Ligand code: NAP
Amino acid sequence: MRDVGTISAQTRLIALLGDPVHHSLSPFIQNRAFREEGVDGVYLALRCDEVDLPGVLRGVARAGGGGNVTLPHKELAATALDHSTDAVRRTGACNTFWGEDGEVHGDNTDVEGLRRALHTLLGGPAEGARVLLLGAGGAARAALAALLDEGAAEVEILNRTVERARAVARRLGGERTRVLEGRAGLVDRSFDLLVNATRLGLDHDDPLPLDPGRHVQVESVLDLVYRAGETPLVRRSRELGLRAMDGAEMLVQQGAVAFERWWGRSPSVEAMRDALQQVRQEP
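Structure requested: the chain above on its own, in the form predicted on its own.
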């Protein structure tokens, strides 16, 4: 059996592309999964600006590797593919790529990852839920697709740029999606679920994207942001006695689907969760 701690000329590069990437916990999770499954690969985080993203993505894939794409490049990544899955075509965003027969393939595993995370938070599907979705970028598109697939009764989108939110609603939403003009539209409103698909909370000095105790009444909160400790939104939600979860479970679940795309087999989700838990407990 190959020594999985050895990098050789046959080792496959799997890269996370984004800006920033220094906060990412994906290398810990994926490299643990690689070791557990005995695959010959190494997962690295590479900071990449939008000018370089298409070339780096295609170069890695055509060299036989693959990877993930994170903020703010998921929509740009979708334009760099030769072959797209239905999830990419629906959302206009790609977070997972790989090379196959000299061509570049891409998927949006955030859709399935978020669907599985919702089941963990809610104890089942979001069928019939009234949802407030914050954001209109690639993560928000994946969230909207997953929520509609789950049977959410209504999803209302709140974004700083209203027209961008309208574009997302037009692309994916149908009759069950509407766009809010601003926070004034939240007065005296209540929702079953709040999903934060903005990047607010990634940096320690970020303000809350929305205060569930002040701006809106909700029962459950899913913050797609994750970091070593609790995000401010999750902390505030739990202080109010709400069910709340950050993006760690989605990170693991979408990562498991991505692993399947790269290696053609399923990883140990338990090992990936364990790796995430260990690194989050470190100072």
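Just the form predicted on its own so far, so send over the form predicted together with the ligand.
All you get below is the one chain by itself.
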């Protein structure tokens, strides 16, 4: 393990850019992985508004560093790159960037992170699964891309604002995606997997995004929301005996893929999970 105190003129800056960023758990996860793997880098959160975002992102990357991008700048970051991965082009969002030969590269590791989290939940690919996807924001786009890559048989999208769901389906969907006009379309329906990509569950007094015991029959539940303790959807799902997981595993897995982009090798996912668990337990 590298000594944390050793910051030299070779140390790479890996920066989290967003607004706000003070609540982020990524610095705990990444700095643990950096120490564990002995790479010469430091991960810092930099609050950054939309005027500064493109310049800071390009400047950090061209100075030999890299980073992550979080809300509300993932779409803007996608427009500041010289080279985009397929995941960025499909979702229109970038959450990871780095420099190579003076050019700025970007990926959206939420897509692969979600795919890996699904494998942890289901014990294998979601091939052939019938999926109900709640939400139509950035996380829902990453989820839809990952589910289609996994070979899901059908993904039905339900969102408070139906037009946003239609836009997501038009962008990524194809023949295996359908948009639901409202909860009425769920009566007597059953799905293999429910994915919550709305923000409901972040605040203590949030209602359930959907009650798996009342509104729909499902076998497994992946909630992308994470916070201290169980989310209400995960708690309810487990009470019903369903297989359920919150967004912590996806957070770790998208971070592991980002680490691979910056350092060209895989980190210890166990160490990253452990760092997240420790910080979540702190009062």
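In this text, the rigid core denotes the largest set of C-alpha atoms whose superposition between the two forms falls within 1.5 Å. Positions refer to the first chain, counted from 1. In this text, all values refer to a predicted model and were calculated from it rather than measured experimentally.
- Comparing the forms between these two forms, the C-alpha position of residue 71 differs by 2 angstroms or more, with the core used for superposition.
- Put the two forms on the same core and the Cα of residue 41 is off by 2 Å or more between these two forms.
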